[in-house]
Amino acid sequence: MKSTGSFDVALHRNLIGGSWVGSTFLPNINPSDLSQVVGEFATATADDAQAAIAAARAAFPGWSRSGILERSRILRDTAQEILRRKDEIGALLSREEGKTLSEGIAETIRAAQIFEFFSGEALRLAGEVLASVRPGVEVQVTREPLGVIGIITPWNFPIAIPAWKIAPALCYGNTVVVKPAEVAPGCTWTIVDILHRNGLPPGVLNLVMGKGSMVGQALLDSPDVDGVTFTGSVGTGRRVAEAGARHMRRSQIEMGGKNPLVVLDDADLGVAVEVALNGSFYSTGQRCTASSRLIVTDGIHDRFVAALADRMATLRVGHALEPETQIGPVVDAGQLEQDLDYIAIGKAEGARLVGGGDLIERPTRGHFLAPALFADCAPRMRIMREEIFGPVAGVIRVRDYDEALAVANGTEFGLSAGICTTSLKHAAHFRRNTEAGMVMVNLPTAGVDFHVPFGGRKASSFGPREQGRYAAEFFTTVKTSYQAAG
């Protein structure tokens, strides 16, 4: 334990090879008080890297053979610890990201949830017995672990996203070298730091905290690393994918979003406004799968951009841990700035700023900024192409469904996508039609579930989906064998 004014902080080390290692620490900082050190957490360098790479690969033969009810026993009594601990884990998670404290519960639920999942897939891994097109020949098509994969995950979804990533790795018999993001690693550290308890053998799963563009680095450029699974910016991601393609290796990326919400005349105002105010500003805006583009038709246009902006004046904006608050700080100052940037950038343009966009101040310093709502946002406009990540949204203003479409498919990105309509015919032709992997009708366009595929097209994703059982095409290898009957 570190002293840090008048409270104890704790001390969070790198795990290689079984080991907890680590003695240089940077403070991991609450962003809804800035005078709150939530802990210090150990900062990896690329040898580091390497010796976590090469303790996963010392660990491999005997993981990728072991037995599936061990497998399926640490996964399992993971996600018990997990959701056992899940106001301490949820309120870990809101003081080093800012989320609000129910946002944080049910990610860790969630997290959870992942795990239990996974804990049966383990049990589930299952191949096929074919006939041979040549008499007396037995063909088996089964299902092998990749090998040594690389995870690097970002901050926003601190204890979700990581779950569904490491999961998978170890429930089908991969070892794992993780780094989160130094923006919020706790959470990331607590499932390590659990399942390593849970009888993780040494090696099998290694944490390297640290930066990016050292730790991260190292993983991308080792041609020991069988795959690496990275959710981030699309700069980032390019660079994951240009070093898979130099190492002959699987990559799975998941990147922007610029995410696009349809509200045609015949929506259901009350429902609209709703879905609008989830997909765009909770969470602070800080999800992949927000809907900052809002595409409206002519005759319900007014009377949605009042009603969400009378709805947005509702929002309580403060410290993630207080029990009124619907919407916490941003994660960092770094995250503040681009989105005051981006608002500048709106009124710049010409875009009409609506509501919302200041900085507010509360009893603690944090990183508080008003939710804020743009109008008279044309497709081209820098905030209605870029990802802003932030409570930042804008309105589209569109004659009817078939403009709504093509605005909504007029963008390089394609994670997800939302109607709201009454309409089956539209709601029909949207899902059919609308160039996205996840498609919402009348909900919002953030919020998956655990248990089916995870992902986009075009500069969101890359490589297989996540999450469910889509997530074996990543983390398996398919081998076909041959074998003389008799």
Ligand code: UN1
Contents of the next structure:
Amino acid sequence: MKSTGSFDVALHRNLIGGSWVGSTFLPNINPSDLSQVVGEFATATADDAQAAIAAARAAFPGWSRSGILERSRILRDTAQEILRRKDEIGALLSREEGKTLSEGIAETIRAAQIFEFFSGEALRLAGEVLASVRPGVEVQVTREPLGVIGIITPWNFPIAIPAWKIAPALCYGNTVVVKPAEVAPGCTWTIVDILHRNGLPPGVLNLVMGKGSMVGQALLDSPDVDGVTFTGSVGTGRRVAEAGARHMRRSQIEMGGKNPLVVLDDADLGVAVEVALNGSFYSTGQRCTASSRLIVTDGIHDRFVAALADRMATLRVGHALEPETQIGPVVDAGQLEQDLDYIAIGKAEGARLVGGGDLIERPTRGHFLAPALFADCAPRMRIMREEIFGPVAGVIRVRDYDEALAVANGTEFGLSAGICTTSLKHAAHFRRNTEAGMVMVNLPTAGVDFHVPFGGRKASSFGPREQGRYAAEFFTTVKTSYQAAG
Ligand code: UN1
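Switching conditions: you have the form predicted on its own, so give me the form predicted together with the ligand.
After this comes the whole thing, all chains and molecules, with the earlier chain placed first.
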């Protein structure tokens, strides 16, 4: 332990083959208070990553044949410990990532629920027995673990995303090397520590924190990794897919979004405003499922923009741990710069800034940005085409539902799409015709259940869906076995 000012800054090491290792560390800075170091986290080298992959490979035969009761028990105990410590872990999440404390605790509970779900799934993995087309032959279809899984996670859901990749990987008998985002590694470190203490055998789960260009790249370059599951940017996702093709390896890739929320004339205005406010700005807009394109028909447009702007003006932006805060800080200086750049680009493109977009002073020095709303946006503008990943949304005015649907689908992304309407006909048509992996009616585009498939289309996702029972599509491989009856 070393001390900076009044904070004890614990050293958090990497876990390789069951041992905590590492001698160089980077500080994890609190975006609500840049003078506060949340902890010191080890930075792994490419050699550490190789050692972690070798440890995972060595542990695979044992873990893949381990009893399902043992796997289920470890996942359940982990769920229970996360839940027991939800206030402490939720506060850690808020301190390292900047979500409000209630968002941090809610995400921690979600991680516990994910471990609990997969604790049950470990006991439920089933196959099929079929009659063969050849008399006297029996056919079985079974699922086996894929092997060594490389997991690369982003900072914006620092506990839920690692949970929804690690839990199914272990549940189905795989071994793991996980690399969390450099900006917010603390929650992944905590999950790994809990799993380790709850009896996971050495080498089954290895943690390598550090730079994507070094540690992530080592995972991509290794011929000994059987599958990589990644959530992050489109650019990096493409590199993950290319490396996967080179190694003939399975890839599961979740990338960006430019998610549309359609608001029709017949929408309940109060519902539409709350849905847009939540979808666009909660979690500081740092969700790949955030609604960044608000596509609004003529008859409700002006009332909607005015009501949303009024509601935004009441949002309290501030330190993530203060109880009255509704919007926490932007995660780091680089992301803040990107958000401000896009706000400048929006103005230069001729969009009208209705409100927000300024830096905000608070008693602590942090990355506080007032959520920004643009109106008079055109679909071709960069702010309507490129993912900003911050609290910035734009309104596109359309004539009618048909134009709204065309604009909603006119994007290279296809993660989540939403509509606010009281018309059953339009709701049903939109659910069928939206080109997205997830669709929400009178609900925010962000904020999903943990037990059903998650993923998108087009440039948003590549490979099998995450979460729920569909997770087995990525984390297991199918075997068809034939046997002549004696
Ligand atoms: C959610 O909206 O509840 O990175 C989850 C992201 C997504 C997860 C969103 N992969 O924002």
